[in-house]
Each structure stands twice: as structure tokens, then as C-alpha cells.
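We begin with a single chain expressed as C-alpha cells, specifically the form predicted alone.
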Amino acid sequence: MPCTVLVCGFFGDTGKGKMISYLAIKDKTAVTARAGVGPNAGHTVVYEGKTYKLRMLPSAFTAPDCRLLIGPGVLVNPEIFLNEVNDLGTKGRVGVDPQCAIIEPKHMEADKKGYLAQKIKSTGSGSGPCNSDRVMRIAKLAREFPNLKEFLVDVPLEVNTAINEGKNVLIEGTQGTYLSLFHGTYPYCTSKDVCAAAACSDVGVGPTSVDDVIVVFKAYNTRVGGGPLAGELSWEEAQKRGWAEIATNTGRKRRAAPFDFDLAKRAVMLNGATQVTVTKIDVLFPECKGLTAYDEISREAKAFVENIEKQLKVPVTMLGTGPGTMEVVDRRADLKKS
């Protein structure tokens, strides 16, 4: 079955976007399908020297031969949505389901005052106020959109059907495991869950059809918004580490603290992880940057890696080496003949 899923096994801002871009183009991808809540999750894609920073459209587009999906499990804002399939020009190969619920001006204003923003810390993306109202039965969905006519289509279906003609085909996750409404870290948490099995209900893909779930971690742990961070240092020590970073979607700080085991074990068991990446290995060692060779990172790293699988119980199958696509060290065909 040539399904995969993809998912964070953190809080987010672990290199999805990354990934999904890299595995569209190595596996020669057919389709990928966008799971998850909506443009309140950012992925950053840095592709030939340009960096791309989506929030509606699957990170795939690096693949010139992929159809990009969204399923009808995920809220689509119109505007950002359309702005990102022109900005891409990826018009005549981008699909979404009819059931998509819309986000409305009203959704993103109740998401940026209130408990929500003061409390939560919110995107302000309209998400949450959007999956409310589709919980009450009153949002709007897609079929009811001129501007968005001519790009619906039966997502379920056409991700079905290339699963049965033996299609490589992709599940691009959102946010993280623990940002998840049932798993993650209530109240500070998402609008709904965002787990494997999620996206997967997501997109209209049934469990027996997936061969893959692929969990990413990066190589120290972050979080943005309010909530708890096991082991969070001060800005300032994030900055001497290297580890202080902005959030794609919101400009805000991230929260850094180190790799968290606990946190890891726990989502591999959640997500049902069959592998792992870890990505920005060449942050905790520099060494590391941009190679694509495991024989080639360094000592330390490889302790770092097989520490990770020795936990975790599960094979570290990628590492991310640097934001570029194609910084990656595949071990998928080494470890698949040992």
C-alpha cells in the first residue's frame, strides 16, 4: 500500500513542510492530500534558494507532477487559499473537497479578542470560531463559493482511487500532536485532534489503507501560545544555542527547550509510528550541515540518532540537515536491506 502520513510529534514547527516537500519529490508523489484545522498551521518550504510560507496549500508543490489536495476535514479560507495557488501557479493541479467549512471575516474577528486571544493565545486565524460553527451545523462549506467553483472536487475519492492504482501518495499533517484537542495539552491546545488517525478521517482515507506513518521531531523541542514546556529555557539561552526561531504564521517567538523523550515516546504510541525524522540535526551539530550521507554526520549525531531509536523503539528513517528540500539524509533503502 503506498499511503503515507505524516504528522508532528511535538508542538508544531518541526519541519513537516520540509519533509513533505522532500518525500514529494524522492518518491515521485501522485497526489498529496492536506489534513489538519486550517491556515492557523504555517509550512515553510525552501526550495532551489526561495523560501515559501504556506498556510492553505500542501507542502508538495516541489513536485511539479503532484496533485495537491485539501481535504474536506480542513477549513479553507478563500482568500489566502486562492492567493497561494497564484503566488505557486499551481492552478490546474490543485483540488478541494466540497465539504472544506470556510472561514468568514466574523471567524477571524471572534479569534483575536476574548479568551481565545487572551488565554489561549490564538492565531487569530478564525479556526476555532470556524470548527464551532461547524460543530453547531452552520458554517458554510465550500460548495457554496463561486470564487472556489472551479476547484472542487471529490478529495476522498481521487485519493482513494490513486491509493487502489498502487500511486504513491501523501497525508500532510498540520500543527502537532500535542497541540491536539484530545491528546494534547487542554486547554492550550488546538481546535480539533491532529493526530495520524485524524488526518486520516481528515482527507476520507480508512486505517487499513495506510502503509506508513511517519512522526517528525526536531532535534530540540518548541511551542508557541501559552501551555507548558518541559525543561523551556529563556530566550536568551535559546539564542546562545542557536534554537530561538520565529513562528511561520503568527512572527511570534517560539518557546525552546531540549529534546523531550517522554513527549516522543508518548506520540510515537499515539500516531502509531512505524518511523521517525528528526530534523535540524545540523543545529545541535553544525557538523552535520547539509550532508545527505549517514556515514558522513558526525560521532556525536549518530549517538544523538541511535539514542532516539534505542528509546523510541522505532527506526530514525531521515534527518533534516538544513532548511534546503533536498537537505536530507535518506536511510530508508539502507535500513530496509540491514
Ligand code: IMP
The other form holds:
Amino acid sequence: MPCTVLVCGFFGDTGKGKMISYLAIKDKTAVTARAGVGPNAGHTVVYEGKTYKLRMLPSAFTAPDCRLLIGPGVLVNPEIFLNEVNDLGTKGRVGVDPQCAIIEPKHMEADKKGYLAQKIKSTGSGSGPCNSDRVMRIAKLAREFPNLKEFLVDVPLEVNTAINEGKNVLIEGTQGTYLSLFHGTYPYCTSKDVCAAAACSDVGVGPTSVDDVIVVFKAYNTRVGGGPLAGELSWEEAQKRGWAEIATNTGRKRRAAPFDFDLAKRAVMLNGATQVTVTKIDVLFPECKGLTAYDEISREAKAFVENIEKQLKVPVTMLGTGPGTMEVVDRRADLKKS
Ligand code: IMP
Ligand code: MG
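Next up, can you give the form predicted in complex with this ligand of this protein, since the form predicted alone came first?
Up next: the whole complex, starting with the chain shown before.
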């Protein structure tokens, strides 16, 4: 699968970071390019007993030879970016496109008050105000910042070259389908489209170069911030079910609801999914914790997965069975045979 795009089919926080980390290792991915809005995202990767929270770098850093790129559509906060490069020790293999727009302190200030903070309940990361400046053509770009100079690379050229050489490439989406400015629950959404086509555009890859689109769902649904959430549970009920989560980036409580088939079906359509992944299977079915073989998972869990497959009409190729990168049931080889 030379070029695979991975996006979330709900409201973000479905485990894209974990799945990207897994795929990069498993498929020996040569290049991962991060798409999406910017540091409003928080991707969590648990690998070899350590927990990493990423807001700028691709989650594929766990694969030691993988190039880690940030596409021109993505907003960069230089401080967060440089800290992550430093903490992860990834300097030699990180690239930022010169055309990435830069989040400045004034954007963060504007995002922490007024309409965006109070009504939309934005992440306060400065992403919305920076994208607004970008639309007005007054945002500064990465090429203007000396402290980013050593990281600047033509990301679309590098990604497309790798694809043309037949290497495995991952495009890492952020946020989720229903946070899209175009397809989400407007005005309770983020500041641009974040579906698969937009993720490709963010990194400069055309639709004809994409081989697979993986849409990630969680076994239940969560969202942070304002906006509708069908079937929303009380925090107490979410706690009882083990669905009570705290947001990676903002530390806010995530609102929780059961798996939403209507949203999932539409997400498959909007993203052109060729595969679906369901994470946190172990939260609904604790007996599945840490399993990696489909044969070993319980009858109840299989029925849940097969119902998703039947309703969405897309193969569920991978299941998350725990927070660790390698806690995955990977059915891709078996499904190909049958
Ligand atoms: P903004 O993207 O910071 O403007 O926030 C707009 C809305 O999108 C708020 O409801 C945020 O909580 C939500 N949001 C933005 N990025 C993410 C994400 O990566 N995961 C989950 N929610 C997000
Ligand atoms: Mg997240």
C-alpha cells in the first residue's frame, strides 16, 4: 500500500496516533506526513512503556527510519515543534514545509477569549485565528523564521518522490470528520476541512496517488468542546462504562456517547474509506485486552466488529486492543486471502 491516508470518522480522539505509530513500524513506512489543522490536535502514543503526547510531529516517530514531515497546510507553533523535536531526539529526520503558516502569541491570545473560547470552546491553541490570518494573506510562513531554517524541506516533493519510488507513505490526519469546517457540526467545528481529501491537499498529494483511506473509529464516541453529540451520557454513566476520558491537549473532560452508526456511515462516504479501524475494543470487551489475533477475541467482540462491517460495507482491517502501539489485531493479510 504505497500511499495510505488515515483520518478519524468521529470527533477526533479515536486513536489515530496509536494507529499511525503501529502502521509505521509494521509496514516499514518511509515517510509520514502530518496533515490537519495544527497544534490544536493531541495525539497520544504509548510505546515501550512510555507515553508521548504529540501536537506537531507525526506519530510515526516510533519507526526509527521514518521521515517525519509537516505539510504546508498545517499550522506550526515553533515552540511546541522545537520542544517535540528535542524531546523525541528526531532532529535529523524531521521536515517542515516552508509554506506552513506560523502561530504567533497574538493568535493564542485571541483564541483564549470571546466567541471562539466561550461559544465554540476551542482548544485555545491559536489555530482558528491563525487560519483566519492565513485566509487574509497576512499570516507569516515558516520560511520567514530563522529558527526553523534547518528543518525546511519541500514536503510535497519529498512525499510524491517517495510514492513514485514505491515506498510506503502515510498521511496522518488530525481532528475528525465531524470537526470539519465543511462537513462537521458547524459552527461547532475546527477552522478548516479535515477529511481525507483535505489531508491529501495539506501535504500536496493528488487524489490519483492515494491507494488506501483508513477511517478510524473508536468503539464508542467522544467529543470535547461545544456542539451536538447524539446519545450523550452523563459523566457518571461514562465513568461507570469506562468511557470517561480526559483530553490529551487541553485536559478537559471528553463527553461520551455510544458508537454512532449514522455518523460512521456518512464518514465512510465523506472520506472514501477503503478500510475501517476500530480502537478501544478492550474498553467494551475487557477480555480482549492486548490480544493480537482475531481468532482469540471473544464472540461478543467479533459480533460487534462484524456488525460494523455489515452496516458500513467496508472491511474492519484492524482493531485496537489497548493503548500500546503494538496492541492491535491486524486482519489485513487474512482479509486479502479470503
Ligand atoms: P479549535 O480547532 O481549537 O478552533 O477548536 C474547535 C473545536 O474543535 C473545539 O470543540 C475543539 O475541542 C475541537 N478540536 C480541535 N482539535 C481537536 C482534536 O484534535 N481533537 C478533538 N477535538 C478537537
Ligand atoms: Mg486527540
